[in-house]
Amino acid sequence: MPDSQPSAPHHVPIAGVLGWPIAHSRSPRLHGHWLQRYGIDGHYIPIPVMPEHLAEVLRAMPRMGFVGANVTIPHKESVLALADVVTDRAALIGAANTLIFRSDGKIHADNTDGYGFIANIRQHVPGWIPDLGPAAVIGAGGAARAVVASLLESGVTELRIANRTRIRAEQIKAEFGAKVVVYDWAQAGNMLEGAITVVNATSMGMQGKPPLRIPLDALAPGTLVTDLVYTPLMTPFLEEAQARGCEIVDGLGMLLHQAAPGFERWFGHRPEVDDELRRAVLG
């Protein structure tokens, strides 16, 4: 009898989420959900991984059985210059937070923030027509960028920016161009006058850091109002807008939608954002 060859290993695909530090983060009980729900052999994991080591630990994790991962702070922007390939979404952001490691080893980096954001302000207020007015966004970090990038590209006509160092806003409308219009942080609470889309892309109302102390006077109801921020999930901010009349969208929708591409790349299954994957990651 001819020798029969053994059989290649079956190869269970493992993703994590890159961060330091790490333990806050709720992506592993997102992604934990999704591969228990559709019963996918698979493993999802948090990875700490200090700064100095990111470049070492993305070399060996191709090797290890890792199909890709989410980076967080503080490796969103360093990864770039260690991917093989950066999607032209990701270098206009200069940050990613979904990497996918190639068959032929290569790292592919992309940034699925402003998809997420996008998504999940569709999912709460399906009659958003961005182009309607002018939006508002507060802060210029690097969520700020995704956020202004995404709204750029649902065909905002104008987009109104303040940030505490004015400077970095400066380098946003130098990178995005003419429709961005830089406003001072004094007067942030002006650019809200006829904004129809009002966005907090600061961590400023946060649990453990300081509030947003912006005034919402300017705010007509009927806005959309959203906050990047979904600890707690109903910000000062958005109590305030929710009693000035205007639309309220959280900040938890943008981290469920924007893990949704990853996970099929890795897992091969395009997953569903709902009310029971919102409960489980709330837990």
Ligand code: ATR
Second form
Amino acid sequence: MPDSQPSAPHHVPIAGVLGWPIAHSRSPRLHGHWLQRYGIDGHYIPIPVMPEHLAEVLRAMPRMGFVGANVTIPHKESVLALADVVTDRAALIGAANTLIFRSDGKIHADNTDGYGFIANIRQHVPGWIPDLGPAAVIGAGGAARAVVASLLESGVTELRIANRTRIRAEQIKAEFGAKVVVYDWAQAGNMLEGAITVVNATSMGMQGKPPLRIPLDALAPGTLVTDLVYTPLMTPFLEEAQARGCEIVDGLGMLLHQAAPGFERWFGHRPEVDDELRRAVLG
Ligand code: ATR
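Switching from the form predicted on its own: structure of the form predicted in complex with the ligand?
Whole complex next, starting from this chain.
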């Protein structure tokens, strides 16, 4: 139940990231860098929360001085039911990553992953024109949903998608509409034909996982190719795309950019995403 907060004098804003497990999250380092860089008196901490404790923890946080939080695996979907206000894009994606604890006690849930995805591309390829040709998305998990939403919002008129488990891609088509064209996983290489934007939204290629195995022969030079995986920064998929003359964008920038709107809301300063931040996060 929402209740209003009397604001304490000299209140130092606290934010954090809720997940289970949370030890490997890079968000504390990211926000910590910004806090230090801008000389802001605030804190950002990792908070391990088991799924069965999420509701209880969220209720207590505003009373502990928290102004908001990021949420990550496994809470991104379940947090929607616990929020008082859910943005349209979070509802469409079916997940939230950014919470704002409003002064009236209400929890506001947003999803900035799609924003981060597009901002990363625009930063590295300013001349990218999303509606110039089809986009191809490989994967249909939670991250893919944010990518699909943001590409369609950016004006993409044909969005091709293939996923190992086809039904998840069909589900995205059912929710996002006629611009989405589902390809069979065995035909994923074919959907690259004529595509001007290609995205790996699966976890394949991540450290400790096998690389994405899709024939890339149909990739034309100059195609914008990006990967959501950022460990390693240069995935086998990006390496091969680069060798084929494609314009590649690694996935770290999406993580950096998705963090900016939350930081601005919580700490009152629009932070910069630049090489200094990249270096700090890579540590
Ligand atoms: P996230 O929220 O990071 O997207 P997810 O919802 O578990 O995580 O989705 C992971 C994506 O990687 C899915 O598209 C998944 O395919 P399935 O829907 O078939 O599971 C994809 N993926 C993971 N391992 C894979 C593999 N070995 N081969 C092909 N696709 C894989």
